[in-house]
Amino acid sequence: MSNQPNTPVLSTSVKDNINNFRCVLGSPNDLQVKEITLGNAHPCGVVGIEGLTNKDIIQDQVLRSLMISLTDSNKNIPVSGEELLLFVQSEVLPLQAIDVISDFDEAIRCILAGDTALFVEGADKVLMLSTKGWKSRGIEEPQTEGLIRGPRDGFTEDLGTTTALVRRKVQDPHLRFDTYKIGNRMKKDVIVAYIDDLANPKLVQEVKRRLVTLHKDDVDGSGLIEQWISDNYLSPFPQILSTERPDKVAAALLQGRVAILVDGTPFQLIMPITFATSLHSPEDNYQNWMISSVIRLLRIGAAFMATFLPAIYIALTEFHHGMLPSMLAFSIAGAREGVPFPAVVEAFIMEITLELLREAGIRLPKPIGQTIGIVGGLVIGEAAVSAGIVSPIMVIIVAITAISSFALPSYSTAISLRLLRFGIMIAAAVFGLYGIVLAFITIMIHMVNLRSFGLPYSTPFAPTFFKDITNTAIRTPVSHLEMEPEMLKSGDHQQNHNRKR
C-alpha cells in the first residue's frame, strides 16, 4: 500500500484511529471493533478482522488481561497515553509478538495479515498483537512428489508451519531464515533460508539481491518469483527448483544451496540447480546404492525418450530406411499401409490429443479426470488406429513416450521437455536423423550456456567436476558419499553473473 497525500495517519483519539480504519477499508461487515475504558479515564479501541484472527487469544489473552490488571488497585498505571501504551506491551499482555508501529499504513496492512490493533487515547501509535488464527490445511503427503519408500509430510500454505517442518528436518543452529515482505500493495512474507558456514556468501547475497528488486503489486505464490530471479527467462529449462517436501529442502540446504520459502504456497525454491539435479529424488537417499543407481540410469534414458523417441521414429520411417533390420522395416511398414499422413503429421496428431487429454486430467475432478485419462487414452487410440488415421506403431511410441515424461520426478522438467520434443520433431520430418543431431547439438550449447545463480547448467559435466559425476548417474555408495558437493564449494561460479533490473 502506497502512501498517498491524503492517507490518514494515526491520531491520538482512538475514535479518529476507528472512524480512520472503516473509512479506509470501508466499513466492512469482517470488521470487528471493540470499544472498552480501563479504570475510569482511559479508553482504548481493538481493532480485527473476523476470520483472520483467533477469537479466544483475543478474548483471553487480550481483553480479559486488559480488565483485570488495569482495574487493579494496587497498581501504578501511567495517565499519558504514550507511557500507558508501553506499560500494557510489556506489563499487561501475556502475548511474545508485539509491535509498536506508528504508520497507518503499515497498521492496515499488519490488520489485513490477521493481527489485532490496540489504541490507547492519548498515544499516536498503535500495538500490533500476533493474533492470527485462521483455518489451514494440515500436513498431508505431497501431491507432485510421491515416494514409496520416505516421509510423508509436506508443505503446506502456512509459512509457520513450513518453516517448523524445515527446522524440524535441520537441527543446526547455523540455519538462517532471513525475512523479507515482497509486493508493493500486497505484502507477502518471503524467507530465504540457507545455513551460514556452508553456503557460498556470494550466493546467499546474490539471492537476496534479486529477490528485492521485485516490484510487483501482489507476489502470488513462489511461481512469480521463481520467474522473476531467474537467469534466464527465454530458456524452457527450469533454473529453480521448486518441491512441496521438507525432506527436499533440508538436503539442499546441508549441500550448501539456498531455499526460498514463501507464504500462502506449498510450492518452496530450491537453488541453484543444475540439469542432472532436476532428474534426482529424495528417494535415492532412502534405497540401496546399487537400486539407486539403476533407478538414476533409467530416469536418463526416460528424459532421453521423452525428447527424442517420436522424432528418431519419425527419421527412421521417412529417410532413413536402410538402418533398420529388414522385419522390423516390413512390419512398420505393413502397419502404416491406408494411412493417409506421413510419419510427421501422425506423431503431431497423437501427441496433441495426448496433451489435451493430459490438461483435461488435471483440470476435472480426480475421480473423473483419472477416469478420463485413462479410458479416453485407450478409446482415441484404438479409434484412431480402426480409423485408418495413425498406425499401431504409432500409438506404441507416443504411449511409450508419455510414459518417460511421467518418470521424471521433476514436473517443470518433464514440461520442458515436452516442449522442445515438437520442435525436435520438425527438425526430424525436415532433415532426418541430422535434424535431431543438430537439435540436440543446438540443446547442448544452450545447456552449456545457461547459468543457475552463476552455476553452469551443465555442471558437472561441463565444466568438470569428477566427485560429483559419480554421485549423478549413480548413486555414491554412503560410505564415499560426500554431503557437499564439490561445484557448489567453490565461490568462482558466483562471478560476473549479477544482474541488473
Contents of the next structure:
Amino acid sequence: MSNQPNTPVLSTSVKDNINNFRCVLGSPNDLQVKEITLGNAHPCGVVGIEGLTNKDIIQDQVLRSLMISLTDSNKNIPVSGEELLLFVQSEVLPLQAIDVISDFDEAIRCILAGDTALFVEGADKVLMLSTKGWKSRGIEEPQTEGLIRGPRDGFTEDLGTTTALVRRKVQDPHLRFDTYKIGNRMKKDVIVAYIDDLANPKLVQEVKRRLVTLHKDDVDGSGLIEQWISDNYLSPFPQILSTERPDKVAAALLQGRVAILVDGTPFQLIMPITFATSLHSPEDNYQNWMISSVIRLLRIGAAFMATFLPAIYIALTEFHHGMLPSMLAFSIAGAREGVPFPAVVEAFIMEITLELLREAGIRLPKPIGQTIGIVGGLVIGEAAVSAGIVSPIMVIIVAITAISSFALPSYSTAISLRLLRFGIMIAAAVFGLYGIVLAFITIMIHMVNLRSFGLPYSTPFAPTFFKDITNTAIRTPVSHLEMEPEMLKSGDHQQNHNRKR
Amino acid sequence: MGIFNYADEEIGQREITMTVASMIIGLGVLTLPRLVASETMSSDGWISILVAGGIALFFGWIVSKLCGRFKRMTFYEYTSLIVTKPVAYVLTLLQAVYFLMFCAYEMRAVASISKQYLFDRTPIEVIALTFLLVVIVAVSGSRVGIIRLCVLFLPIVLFFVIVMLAFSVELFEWENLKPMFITDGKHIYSGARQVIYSMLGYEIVMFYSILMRKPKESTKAIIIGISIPILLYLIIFIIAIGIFTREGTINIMYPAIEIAKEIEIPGQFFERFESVLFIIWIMTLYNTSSIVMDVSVHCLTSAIKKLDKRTCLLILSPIIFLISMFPKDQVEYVYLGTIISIMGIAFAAIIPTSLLIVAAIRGVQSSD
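Can you switch from the form predicted on its own and show the form predicted together with the partner chain instead?
All chains and molecules follow, beginning with the one already shown.
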C-alpha cells in the first residue's frame, strides 16, 4: 500500500485526517466518527470501528474525560497541537495503553484491529487508544480433546485469553512470549512461546527463522503456519502437534518444547514432536502409572488396528486361508457365501462408507450429527449385510477400525493413519501379508527419515534414549519419570539430572 | 526446510551392536541347522557353531581395531592411506561388487521362500522386484536411517523368535540330543565351515565407522553384535535337533521355519505360525539387504567422486535385479551362494587382517 503514489499521510487538520480515513476505508457505516472540541478552541476527532471497540471505554473513559473532566478541572490546556497531544496522553485519559503513532498505514491497521484513534488539531500525529473489545467466546471445554480427569478449560479464538491461560499454568519468569506479525496483507499476531532456560536455543531460533519466512497474504489459523513450517510436506504424519488444551501446551513448554500461539484460532501448535508423543494424552499423567501404562499400550494397539486391521482381513481371506484356525476360517467362509465381491472390494465399500459417515457427521448440526452415526452405522451396516453386499465379519472389522481410530488422542495422527490404511489395503490386496509387511517397512523407513524440527520422528526408539522410553509406550511411576526428555537436550537438563529426586 | 539437526547423524555403540546383529542374522539361520547337522553327528553341531563363532569374534575384533585407528573416514579414504590410492580403489570396487551380489542373493532368497510359504501363484520376479523397490526407498534416504531401521526391527524379530522358542519347549526331547561328543575334529571343522558363512557381515562396520562418534569404542559393540547371533544359532540348532532329531533336520529345507510349524499357539488364533514368523523374518532379511546395498552404493560413491547417490542407485538396481534372477534353478542358486561365500571370507577376514598389519607396520592412523 505504501508504494502507491497517492497514499495519504497524517495531516495537522482533523477534518483532513477524518476524510482520509473515510476515503481509504470507503466510508463504511460501521466507522464511528465523533468530532469534539477540547476546552474552547481545540477541535478533536475520535475514530473507531463499531463492534471491534468497547463502547463503554470510549464513552466513560475517553469522551467523558475529554469533554467533561477536562473542562471542569482548571488545568492549563497547552496551545500547540503537539503539546496538547502529549498532555492528553499523559494527564487526561485514564487509559493504560496509549500510543503515539505518526504513520498513516499503521494507524489504519490499528483501527481495523479495534483501537480508537484520537486526532488533535495542529498535530500530525495520532493517539491510538487501546479500546479493543468485541464479543468473544468464553472459556469452554475443548471440543476435540475431552478428558475424564483433568482441567476443563480450553483455548479460545482470542490471543489475550490464550496467553493468559498459558501463563496461569506456567508461572515461570523465564517464560518468553516473542510476538511476530505474520502475513503480507493482514498482519496476524503470532507468539512464539518457550521457557528461556529449558528450550534448546537452536530450536527456538529455528522456529523463529521458519516463521518469519512465511509469505502469504492471509495467515488463516494455525493450520497454514503448521504446514508452512513443517519439515516435510510430503509426509502424511503431523510433524507439529495442534491442541486446544492449555495443559498440553504448558506441559510441552516445561519439557523444553516450543509453542506457537496464533490469534484467531483455539488450536495452538507444539513442536517438535515424535510419533510416540502423538499417542500421549495429558490424562496419562493425572492417573496411576499402571492404568496409564496399560492405556498407552491399548492406544498403540489401537493405532496398529486402525492402520492394519482391514488389510490383514483382506490378506487372510484372499491369500492365506490356511493361517486362520479352521473353525474361524469356516465361519468366515460361511458368512462370505453369497457376497458377490472379493474381500478387497467389500473392504473398500465399507471403509469408504465409514469415511462418508464420519464426514457427514461433522457437517450436520450437532443433534442430527449424533443420530447419523447410529443411522449410518447400524442401519446401513445391517441392511448391507442382509442385502448380501458385505459379510457380517467385514462390518465387525470396519467397526473395530473406526473405534480404534477414535481412541487416538491426536486427531491429526488419526487422520494420517486413516489415509495410510487405504494404501496398505491395496498392498494387501496385491501381495497379501507380504505386501503388508513391505508397507510396514516403507512406513518405518519414512518415519526414521522424517524429522520434526530436526528431531527424528522415531525418537526415542531409534535413535535410542533409554530414559525417554520410560515415558513412551508405558509410563513409569512419577518418582522415576523423566519429565524433561533427554532427546530434546534442553538447556538446564544437566543440572536437573544431578538434582536428587 | 532448513538444515537443523540435533547432532544425531552420528551413531554410538548401541547402534553398531544392533546393526551388526541384524546384518548377521538373516538367511543363514534358516538353513543353518540342516547344514551343520549334515556335517556332524548327533547334536555335536553346537561345538561347530561355537568354533565358528570364536573365529568370527576374532576377526570382528580385528575389524574393530582397524576402524578404531581412523576417525570420520570412509573405507576408501583410510585404505588409500594404508595401501596407496590405486590399491584402495581396486579394493573398494571389489567390495562394491561383492555387496552387490550379496544383495541380489538375499533378494532371490526372499522371493523364493516367500513363494514357498506365502503364495504359490505370484511370479518370483514380481516378488523380488517389489522387495528391491522397498530396499531402494531405504537406501535413497539417509545412511543413519538404515541403522535406525535395524534398531527398530531387531527387537521385534528377536521377540517373535523368543516367543516361538518358548512355545517349542514342550516338543523338545532331551533324548534326541544324545549321544554327545561323538564327532571327530575333522567333521567339527567342516561343520564350522558351514556356520562361518552365516557369521559373515560384521565387516560392514568398516563402512559405517565414518558415522561413529568414537570408533575406538567399537570393539565391545562388535563383540556383542556377533555374540547375539551366535547365541541365537546355538539355541535354534539345539531346539531343531531336539524336536526333529538329527536325521529329521537334515531332510528339512528350512528347519528354523519348520520349528514354527510344529508349535501350537494357545488360543489357536494363528494356525500356521511359520507364515507369521516368516513375515517377521522378512524384516531382518530386509535389514540385511538394505545394509549391503547401502554399503555397495557407499563404496562406489566414495571411490568415484563424480558419481552421485541417485545415479548410482539407478545404475545398480537393474544390475542387482538381473543378478538375482540369473540362477535358473536351485543348483545354480547354491553355486551363486558359494561364490559369494568365498568372496565374503576374503573380504571379512583376509583383507581387514592384512590392512591392519600394514597399518600397524607403517604406523598409519588418523591425526586426532
